[in-house]
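First, one chain by itself: the form predicted alone, in structure tokens.
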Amino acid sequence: MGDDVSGEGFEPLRTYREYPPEEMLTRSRAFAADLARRRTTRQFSDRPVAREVIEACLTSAGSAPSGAHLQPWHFVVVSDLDLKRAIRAAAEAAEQEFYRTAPPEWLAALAPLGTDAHKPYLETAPYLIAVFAARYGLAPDGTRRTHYYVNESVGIATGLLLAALHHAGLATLTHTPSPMGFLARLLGRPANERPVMLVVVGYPAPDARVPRLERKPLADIATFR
């Protein structure tokens, strides 16, 4: 037996669209090409981007699968300057004790990136998005909801917006800093969400330079059975 879809919660899908085989090729292949061109940047411009960009984007963000579909992610978009110098005074003063602490062996495998503790680009690009997971939901009443699959859910919502924002042809960097609880106190979230991380957004400085890196060939990261 399968899923019981019969219900009066379901509806035909009407918004699949098929292609030719030919046509799926071209555009399976097309949007490889086009993600391969995908650079993350630590030297930002401070051009103005369209709000308008990044409510698309983020909309594509919220079409990600989640768990029992209770999309367990928040997105807080940084744009005013002030609040930017105040999550780049805290990131980098939780990077400067990164840097000070970490083992010996995640230095190293940094090293080659040229990241340090100064994070201009917090302040430098005109959007932070700092993404949430909730990890509970609340009812009206304040009672908790369980959620599913909460990093695997936010995890994918991210990927998508990632690839929305280069498909819109604006530069990322993906931020991480190590404790970031200051985010859910300088942005003002609630408890039960938790910060994952900031996404850098905006366009790549003129002179903007990236790593000379390789990514894994198709054999070294999927296996056909």
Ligand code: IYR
Contents of the next structure:
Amino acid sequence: MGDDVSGEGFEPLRTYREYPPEEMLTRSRAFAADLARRRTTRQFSDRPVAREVIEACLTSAGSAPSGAHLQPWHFVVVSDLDLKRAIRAAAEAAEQEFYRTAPPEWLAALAPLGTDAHKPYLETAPYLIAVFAARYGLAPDGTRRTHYYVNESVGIATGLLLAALHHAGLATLTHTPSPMGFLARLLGRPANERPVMLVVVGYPAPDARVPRLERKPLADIATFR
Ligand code: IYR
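Right, and the form predicted in complex with the ligand of this protein, after the form predicted alone?
Zooming out: every chain and molecule, the one shown earlier first.
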């Protein structure tokens, strides 16, 4: 006996699509090659991006699997310049403290990336997407509902978001100002939500530069047994 899928709450799987083995291979390789072009970018253009594109990419993010399908995520899309400025000011204040007090080992690990407390892209890029994790569900009447595997679920959704934005032809930066409690305050999020990260989105600056870095080869990241 497997899982019971006979009840009223079930329907046939209609959306699955099988590809012939050759096509499966070419598709998987083409997808890998396309994702291999994704680079975290720290210089953004101020060129506008259609809101509909962001909406479609967030729809991709929202397709993620989640613990008990409770979808414990919320995305706040910030394009308002005053709000971006306020986020930048708060993030830079937090980062100044970070770079002043971080352990030497951490600062050494970051050195190849060339980062510092200066975050002009938080103002330049057309969109900042603040990712929030709903630690528990909160009904309007204040009733709480336990959420499961929140970090895993939000991590998967954010990964799909980054892939969708890249697929659309946009550059991204995952930014984790520390501490980032200011995001919940500035964006007026409810008490059950914890800010997870900011995803900076836009066109890369025409003269954008990225660190030379290599990705681990397959043999180092996967084991077949
Ligand atoms: N949040 C800081 C520091 C930082 C930390 C890690 I780990 C990175 O991969 C990159 C940056 C900053 O944004 O500069």
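Just so it is clear, the structure is predicted and the values come from calculations on it, not from any experiment. Residue numbers count along the first chain shown, from 1. In this text, rigid core is short for the largest set of C-alphas that superpose within 1.5 Å between two forms.
Once both forms are fitted on their rigid core, the CA atom of Ala111 lies less than 2 Å apart between these two forms. If you fit the rigid core between these two forms, you'll see the Cα of Asp82 move by less than 2 angstroms.
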